[in-house]
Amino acid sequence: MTSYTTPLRDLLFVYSELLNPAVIQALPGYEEVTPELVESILAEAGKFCEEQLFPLNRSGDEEGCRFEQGRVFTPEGFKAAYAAFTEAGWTTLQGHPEYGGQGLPKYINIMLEEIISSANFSFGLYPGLTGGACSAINGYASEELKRRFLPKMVAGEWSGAMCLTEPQCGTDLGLLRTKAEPQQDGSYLLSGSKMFITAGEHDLTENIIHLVLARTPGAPKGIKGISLFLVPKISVRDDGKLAAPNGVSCGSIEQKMGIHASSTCVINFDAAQGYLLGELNQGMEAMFVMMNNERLAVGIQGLGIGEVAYQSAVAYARERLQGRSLSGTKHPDKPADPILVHPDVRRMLLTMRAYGEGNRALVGWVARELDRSLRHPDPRSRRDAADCVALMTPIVKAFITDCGFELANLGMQVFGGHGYIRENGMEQYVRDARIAQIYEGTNGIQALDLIGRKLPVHTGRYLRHFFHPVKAYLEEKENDAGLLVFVLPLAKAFGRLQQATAWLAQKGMENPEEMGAAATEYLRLFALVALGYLWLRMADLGIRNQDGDEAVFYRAKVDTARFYFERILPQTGALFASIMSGSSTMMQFNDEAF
């Protein structure tokens, strides 16, 4: 009973109208990336995902992955779908042309990731991890390693996985125990065990390239002694041909609450040959390239889940007949009115819509800045764009995955009892969405990253790339009578964010626990203001385009913006009050009373 159609019009609205496509087209190498080309790519991507991936979503959840004698088998249909996915070239979109990629903007691949996440969350994890691994290899591997590994990975013939977590260390990677012994030929032999490794073992590709954090003999303690290694499941000769198995094995797969079609593995390394990426003892720097890539990707997973939950809930609300409208019968020819007429159902659907479309705009903004950070010819512009991406990454990861879970829950609530029944498909989205709030750094960790690292760095330089454009746009529109209903509440919310930021900066120097106690609420306050800024811009576009052929589309933008400003943005007042109350209610509570 779930349904999904690629939101092509809205993806293009953000790319081509809210965000100026000329900004990306002006970047070196992207001159031919016209809006028309982007539209054709997304249309084909949507068709593929709707026809080949979406039908496998529920069956993949029901069957799950199988672990037999050290091997992992994905659900029926996944291997064929992956072969079709690679044959169509979807793994090559953002790959470097030198290694067989199309060299297209990251933003296009990010839109593809949203579509895949809506159609089949679990499937998307396999190519998604590979793309992140390629980014780290491209940034830190030697030219010889790039030539040996990247062509097959870009083509999707080989996949990638990220091996960080061990039983005794998750967030605190300084506690890891995996060892890397240097060899005469410059390689290393790795021994140890990693857990919670997404796509660590499967049957979709002939080889899996693991990026592994490990410690060499005599390395400094903590994270300063961690190095990053490329470790193939099957050894690869200098000519790129496969050789013998490489001492990498899967010990088990986890039995999870959701994403059953994604293999989550215990991976053991037994004197497995690996190759150093980047500098010795500088592994976290290299791994953060992949981690930050994956944190953005996880936020997009939340966006994708929210979209398919919304579409499914709307379809159900149009068809489900229950009761009569409070203001009088709307469909006298039917035994009851569709539940779409009821205020509370409309509240849930509009909440889903307002968050979903706002989050898509936020992702688009960050994606554009990501491309600018990598391609802009001016070093200062690259730095400014990178600052923006760094600031917004924890917000995208945490807030949008929180929304993904919230929207999936709301969608299930719209379905009522039928949403709780497995065969109708909605409860799967709730289970699948929940992991996104946990992996790649829990959302609490993202909040600490925002408030403890991103805010104070370079005396608040990162903040300027959000505060300045918001302030400038509010000043530009403060005398626009048609927008005052949006400008005034956003100005108040923005003022709360500025005041909370200044207060926390002062209190944090006196007592770091003040920042820790406020972190989660501060991140949400920041995100709600960010969405308010983007909804103001979307409302402005909607008002200016209400008389054309797409009047219904643009009027819906204005009406959804009004709902956001009247029903969601007021949360900032409560969040501000909670932040300003301080840490004492938490930290002075008696430990023995817990």
Contents of the next structure:
There are 2 protein chains.
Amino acid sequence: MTSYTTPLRDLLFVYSELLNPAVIQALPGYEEVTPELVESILAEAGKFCEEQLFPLNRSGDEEGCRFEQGRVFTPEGFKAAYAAFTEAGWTTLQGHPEYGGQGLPKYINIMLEEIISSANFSFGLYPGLTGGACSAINGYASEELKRRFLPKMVAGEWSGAMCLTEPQCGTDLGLLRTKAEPQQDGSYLLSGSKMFITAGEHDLTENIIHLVLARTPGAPKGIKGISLFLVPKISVRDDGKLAAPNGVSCGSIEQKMGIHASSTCVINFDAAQGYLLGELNQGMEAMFVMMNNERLAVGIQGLGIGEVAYQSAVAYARERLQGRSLSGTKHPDKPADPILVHPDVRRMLLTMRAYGEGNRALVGWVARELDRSLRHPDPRSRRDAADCVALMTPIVKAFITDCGFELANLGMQVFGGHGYIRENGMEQYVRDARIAQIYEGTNGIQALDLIGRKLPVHTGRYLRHFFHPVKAYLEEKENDAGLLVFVLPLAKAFGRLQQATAWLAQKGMENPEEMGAAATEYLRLFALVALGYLWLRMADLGIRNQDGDEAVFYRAKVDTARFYFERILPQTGALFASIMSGSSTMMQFNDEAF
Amino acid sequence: MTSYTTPLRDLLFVYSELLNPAVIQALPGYEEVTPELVESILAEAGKFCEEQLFPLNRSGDEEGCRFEQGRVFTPEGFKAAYAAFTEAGWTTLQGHPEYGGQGLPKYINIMLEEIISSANFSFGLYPGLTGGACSAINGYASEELKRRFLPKMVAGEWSGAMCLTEPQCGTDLGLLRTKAEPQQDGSYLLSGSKMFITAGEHDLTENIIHLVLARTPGAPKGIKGISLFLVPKISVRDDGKLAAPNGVSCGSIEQKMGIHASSTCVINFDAAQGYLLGELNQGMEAMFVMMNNERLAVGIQGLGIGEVAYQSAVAYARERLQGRSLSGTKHPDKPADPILVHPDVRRMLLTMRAYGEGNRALVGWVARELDRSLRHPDPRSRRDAADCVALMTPIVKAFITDCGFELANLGMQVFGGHGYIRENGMEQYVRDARIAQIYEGTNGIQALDLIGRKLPVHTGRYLRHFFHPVKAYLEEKENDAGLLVFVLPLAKAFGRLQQATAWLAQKGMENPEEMGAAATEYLRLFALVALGYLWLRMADLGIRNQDGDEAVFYRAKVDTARFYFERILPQTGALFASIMSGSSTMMQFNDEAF
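What would the structure be for the form predicted in complex with another copy of the chain, rather than the form predicted on its own?
Let us now look at the entire complex, which starts with that chain.
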């Protein structure tokens, strides 16, 4: 009952029309990345995901992963699909050409990630984490280690995993206990136990490369004494060939609410040989390269789940006959009208659409800046772009995963009772989407990252990369009569964001709990303004193109923008009031009384 | 990792302090229902549910119901728990004394339902539907049928089920096809297939009494040709003894997202003997007696799930050590502070508390009115009370189940990654809570019921039972300096509700789609104002008692009210703006473009 077609038109609309594709094509090494090339890659990727991954989504959920004597078996069909995935080269898109990658822009890979997340969220986590691990290795490993590990990882023959969490430490990594003992050959022996390790063990690849946070003897307490190590499941010789198993074992896998086809493992390190990445005690910095990558990826998972939930709900709303239109029968030939006629069903679908397409635009913007931050020849431009990515990463992670869950629930609600039945597939999206609000730093932690780290840094330098373009665009359009219905509410919402930001900057200096109390609502306020800005730009494009061949497409952009501005953006007023009420209701509440 | 203690103090606060218990005690037949009696019943009920039902909640979810050759087996322990439940007389509380019931107020049973829903949502659905079936039989069956069926049902020896849905008809019952052929003896033979029948088949009772909607030959089309029938699974002789099996069979059970321990059945009727309840072709009216009962019950399920999620989240927040307080270390003796110190965690807990306790007050109010509507000696008072119940039923159903789901999710979020793991029990609450937003009429349907049926009836007569008391109380308190921080925002939110109501009444006359487009947001606006009114009253009580023995309890009421007014009630502004933007964004959107 679920259905999915790659939203190629909308992906390309964002890539080529909303954003200027020449910006990416102008980056060194991307001269040949024409919009046509992008389109052909995405069309192929979409075909692969629709045909190979989407059909395994439901069966993977039902079967789940199986743990037997230390080994993890993925569900039926995953192994073959993964083999086809690597064979088709989908793991190599963003990889460095020196190690067998195609060296394409990150943005293209990000669009691929959206499509995979729609087709089969659980599957996507296997290759997904490898990409982040490659980035960290690329950034922090010695040339020798890169040569030894990256080619197989880029090719997807080996996968990557990220080992942070321990039973006593999740958010607070300062509490971690895993030990790394230095050896005479410069390597380390790691011992300790990690939990919640996504793709920590599975049967898809012949080796798994763990990036592990651990402490060396005598390291400072807390997060300043944490180092990052590369620890292969099976040792790798200097020539890249596999040697003996390393002291890495899987102790168990978790039974979870969702993402059943993704293995979530306890991984035990028992004097396992590892290699330091980056500097001693600077592990958090190196891990954040991977983590920031993953945080964007998690936001994109939310985008992908929202898209498939939307498409499935639309298909159901067209075919389910129930009741008659309030304005009079629309299909007298049928026993009832399709539920698409009902305003409340349309409200749900348009809410999904407004968030979904808005978020795709937001992801595209950040993806473009990510590529600029990595490749632009001018250091100042690279820094500006990196500032923007740093600012928007917690918003992409938290807001888009909140939307992913909300959209999955709206999609399920459109299905009514049939949505609650497993075989119809909608409830899986709700269960799968839910993890994205939690892992890679809960959404509450993202909000603290935005407000406590990203706002104050360099006295608000990051913020300018959002505030300036919004302000400039509003000024540019303030006399455009056709856009007035969008410009005015956005200007108002933007004013609220500016005012809340200034207030928090001041209050937070006096009392950091003021920031903590406002964080979640502030992040949402920020995100809604960001989407408002992007919807204004999309409406502008829609208006300018609504008489052409694709009138239906562009007209829908304008109409969805109207829905966003009239029915969603008003939330900013409530968020503003809530933020400005301060922390006292939370902090003065008697602990005993909870 | 989940924990639950019956919130006896708060249940009694609402029953005896917020509401005037003398109102119930003054009703004929309830003279002996003192607050002390209520307390002792609830204390016993709480003990039973904590000890017998709560421990079966997780195991029931894991094991689920089993279907074998037409029979349904409930999970291990359910049969014994149900036997103990009936033996202790918990099914008899609200039953008519003529049929073995204790004839206690509905309100007491409603508090029991909350406790059961917290302890074991799935279990509660077995006795839960029997109560509604008894009400319908009591209201519409002949004396003979009542004598034959009610004693065993009140005693819980037989259970009840409600058979409405068919594959082609859920919301739109006019499409139903099940046939009832009249027989010479005055009975009917029913044939057809029903789906999504909660407790339609199970192993807890020796008989199951189905209330079935069906059509007689030549009946008018649509819902005007539907009649209600009583159809026992096993035929019952005139003397109440069991006879041969009737033509009723279970075809399968559904695999669902949650409430795994509750059987959801396909029930096939194959020339099964049934008895007409009420008048021919008036089945909808009779069914609505049961349905309204169930809609309140479903809202109460949301309340119960929210409570156990809250309590579990608080317990976890006290024991989980992670990070340090932003205002400086609170527990230097521990490796980290408990997460209860963090503002964002407190925000989640207080949100849960503000909705949870507010909803308990709302349920209490409606429960009290329900008893008045059934027992008050003055017909005008009965009608007034019934008006109030009719008005508030869709709000209780939709808003409180939305809150139940939101609270379950917030509770799970407090647990972080551990919340996503099945064995910790929190994710079950999310899966279980989700159904309550769908069954007994989706929450969208509830919103349409409120706006399309309840508001216009008798030119707004129902509405007065909410608007008048709110207005009167605001006027009474407008010069109370201590309450000003509550009175002002409530007056503002109430003004929005009045304005939206007037606007919709006018717009809806011109175009019913305006009502449909506003319905969901309007119901939420209404509910938030209702909770504001109740929180104002609770704050007033809290302020007046905050120097006594229970200062912590009353102080928490005032503080939670502040949280509600400062951080939740502002949503009414956004909802108002959204409602007043009208239906055009939804209705003018091109169908093709979805």
